[in-house]
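Quick heads-up: it's one chain on its own, the form predicted on its own, in structure tokens.
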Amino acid sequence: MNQPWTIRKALFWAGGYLQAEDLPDHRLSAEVLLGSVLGLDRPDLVVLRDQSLDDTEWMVFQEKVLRRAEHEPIAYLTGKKEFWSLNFQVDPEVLIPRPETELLVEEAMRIFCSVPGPKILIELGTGSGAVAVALAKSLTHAEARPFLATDISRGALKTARENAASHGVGKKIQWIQGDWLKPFSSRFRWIDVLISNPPYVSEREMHHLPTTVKRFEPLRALFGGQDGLDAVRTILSQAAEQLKIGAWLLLEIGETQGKRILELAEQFHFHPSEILRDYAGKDRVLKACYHG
């Protein structure tokens, strides 16, 4: 009779298999994937290392390891990713939230706290809803009316709605399917804060992205045209028609795009504007005030 697969044996097999497939984080991947299958934290795997897996657990774990060997992101394999100290559901319809995007949340909160009274905020291209949900959890009703969040993908909006509901802020956010600001009328200026993490990867940069990114994450959320700035130009143009005078725009950008984006912002009457750096010291966010 075959000996049962214990946690110890399963991790040994998975770590060796992933190492042979040149996964640099083979041990971490094995532990995270097995933990997700068993509903255990990584320290629990050590304590319970002699616990046996049943047939279903072993089969599910094998399948996830084989997919990880093809460089599929761990977040898609586990179905979740942490952002702003909150767990978010993720799937291939949405970009996996990155830590550097938390800078958008931080700056939006600074703006809300520095200007009195309720404000209208819109997030464009919400994806998993991580930014909008993090803000809805952090800001009070006195600081903001219900947020508006858009995405062109119906699947992404479904994921975002589920994330908002799971964090208890479903009623604070209105979800709208559409391409950037096109769903809204531009007959008058009405927006106080506009935020977005648009696609900004250039054609040249696409070729150098890690396999785990360019093969599995949604291309429409990554590729920003030949120079990476197609979506940025569109947002700047549309925002200039709908932002209030003195309203703020926050855009995540690529680390080499700061100078060019400041020039574009000036062309569309955004000033003062500045490029904020992330904790790695890289250009990361355009913060611009609409002057009109």
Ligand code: GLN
Second form
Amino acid sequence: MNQPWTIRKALFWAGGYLQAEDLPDHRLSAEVLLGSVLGLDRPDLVVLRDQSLDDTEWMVFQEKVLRRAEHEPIAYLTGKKEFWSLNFQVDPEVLIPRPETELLVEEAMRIFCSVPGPKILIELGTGSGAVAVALAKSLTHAEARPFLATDISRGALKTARENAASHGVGKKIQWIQGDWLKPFSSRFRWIDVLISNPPYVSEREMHHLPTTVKRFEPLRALFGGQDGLDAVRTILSQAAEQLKIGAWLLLEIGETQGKRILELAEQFHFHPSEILRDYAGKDRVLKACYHG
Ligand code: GLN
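What would the structure be for the form predicted together with the named molecule, given that what you showed me was the form predicted on its own?
Complete assembly follows, chain above in first position.
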């Protein structure tokens, strides 16, 4: 009879397999994947290392390891990613939230805290909803209108809605399907804070993205046209019609785009505007005030 697959043995196999395929963090990946299959945290795997996997667990684990060896992101394999110390459900319809995007949340909080009174906030292209949900959770006395969040993908909005519900902020966010600010009338200036992590990767940069990003994450959340700035231009021009005078725009940008984006912001009558750096010291967020 075959020896049963214990946790220890399964991890040893998976770590070796991923290492042979040249995947980074092979042991860690093996632990995270097995933990997700068994519903255990990583420290539990150590304590329970001599416990056996049943046939289904072993098969499901093997399948995930093989998919990881093809560079599928861990977050899609576990269905989860942490952002702003909160757990978010993710799937291939949505970009996996990145730590640097927390800067958008921080800056939006700063704006909310520094400018008194109720404000209307919209997030464009919400994806998993991580930014909107993090804000709705953090701004507890949220001066207190519901946020609006849009996405062109119905699948993304479904995931975002579920994330909001699981964090208890389902009622604080209204989800709207559509293309940037198009679903809204441009007859009024009504928005106080507009925030987005749009696609901004240029054609040339797309070629250099890691396989795990390029092959698996949604292209329309990443690719911003030839120079990477198609969505940025659209958002700036629509924002210039719908933002109140004195309203704030926060956009995540690519690390090489700061100078060009400041020029664009100026062209669309945003002033003052500045580029904020992330914790890796890279240009990451445009913060601009609509001057009119
Ligand atoms: N920062 C992401 C990446 O380089 C791109 C995100 C985006 O285009 N909004 O993978």
